[in-house]
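This document starts with one chain, in the form predicted on its own, laid out as structure tokens.
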Amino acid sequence: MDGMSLTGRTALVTGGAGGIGRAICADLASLGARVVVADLDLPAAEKLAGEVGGVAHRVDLADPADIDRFTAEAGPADVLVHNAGVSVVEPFTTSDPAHWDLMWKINLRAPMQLTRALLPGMTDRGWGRLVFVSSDGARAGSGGEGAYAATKAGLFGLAKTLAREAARGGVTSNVVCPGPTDTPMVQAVAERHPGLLDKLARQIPLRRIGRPDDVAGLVAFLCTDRAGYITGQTVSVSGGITMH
């Protein structure tokens, strides 16, 4: 299919060694991109990079100084997928402000810092793709995830503003919002709440929780020339549990 190749492009994916991140890296590599797998878990990132013919970098997204080091070492990117995220589930009125700070740093501040570093190169070259992986919990609310939803919702305003500011530089900026998806983070929550995943699946019109590939396919498409007229948009991948 014309317009679907990413040959000659470099794609940087944060949280690339995680559940959704792995699927995104694999799909981008299958389209020909040179994938930079960025993750706190360097051995897992190196293993995946070897599988997809990419390169691995360790980065602590909670540390602004480490992000500066990483961007200097990794070099320019044509595609930037902000996939990394962290969630602490707790009622808001008894939540720990230290957890707020952690989620703010990783979920929102890090994407801002990385984009600020890499976007000028995209506009100078006249082509670029920004994809922010948020959450349907940020669109519709999610019990026990007030701070998480707030930080992920911040990506909406950032992505739309960048869509306006970078459009004349040939750069698009969009948000993808996974619904309940079978990832290690969700499995960890499910272990503490038996029966949660079955309960969620019964509420979803398609009667299953999402798979990482469901999200990765949309992310990869938004990174291609075929999606070159799509910018400033927020799209849910939720099996219909949320409809906008």
Ligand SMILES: NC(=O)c1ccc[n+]([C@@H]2O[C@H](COP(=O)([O-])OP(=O)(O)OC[C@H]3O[C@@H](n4cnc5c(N)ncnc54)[C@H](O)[C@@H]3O)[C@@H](O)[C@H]2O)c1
The other form holds:
Amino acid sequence: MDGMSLTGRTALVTGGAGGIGRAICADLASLGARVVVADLDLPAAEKLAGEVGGVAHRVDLADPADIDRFTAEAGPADVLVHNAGVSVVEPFTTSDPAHWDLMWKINLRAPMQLTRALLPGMTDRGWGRLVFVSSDGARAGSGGEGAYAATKAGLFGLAKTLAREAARGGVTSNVVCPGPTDTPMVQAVAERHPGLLDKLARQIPLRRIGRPDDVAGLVAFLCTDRAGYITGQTVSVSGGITMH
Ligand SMILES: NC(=O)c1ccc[n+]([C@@H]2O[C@H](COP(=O)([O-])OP(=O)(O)OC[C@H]3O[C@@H](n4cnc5c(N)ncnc54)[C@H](O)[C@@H]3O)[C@@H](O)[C@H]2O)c1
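Let's see the other form, the form predicted in complex with this ligand, since the form predicted on its own is already up.
Next comes the full complex, and the chain you just saw is listed first.
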């Protein structure tokens, strides 16, 4: 298929060493991008960067000063995938405001700060791709994830606004919403709730929870020229458990 190559493009993926992030980095690299793996976990990021022929950077997305340092060191990017995210699961009425602050910083503030730093270079060069990894929990609600859903829902307004502001600079901006996906994030919850994943799978029309590759395929496609007429959209990858 024409228009699928990312050769000559630099793609920065936050949380690139995590479950979904690894799959995104691998897919972007397979399309020819030079991948910048940005993660709190430097050894894991370095290992993955070695596998996909990219470079690794440690960054703490909860720390605005560290994001400034990182963006100066990492240099420009043509593709920016905001994939890093954290969730603290607890009933909202007894939830800890310190957890709200952590989720706001990593899930929403960091994408805002990174985009503010890197989008001007994209529009100056006349080409760019912003992809925000949100969650179906933000579209449909998710028990125990009130603050998480609020921060992830904030990405919808941000991405749509950027789609309008950056369109004339050749930059698209879209949101991908995974449903339950088999990664360390979900395994951590499953360990505390035995049987949860089987129960979830039975509720999903396609009868299994997601795999990181399911999400990565759409993210990578949205970064290609072939997806150049798609902007301001929010797409779920959830086996049909949510339909919008
Ligand atoms: N797994 C799911 O079921 C699911 C469902 C919906 C949405 N999501 C979203 O998909 C994205 C990826 O999730 P995942 O399941 O692969 O998670 P994961 O926990 O496997 O990976 C997250 C990555 O982010 C990194 N990270 C965490 N805090 C960081 C920080 N302060 N600075 C820099 N990096 C940091 C971690 O080191 C890790 O590599 C997240 O935004 C998540 O909210 C996941």
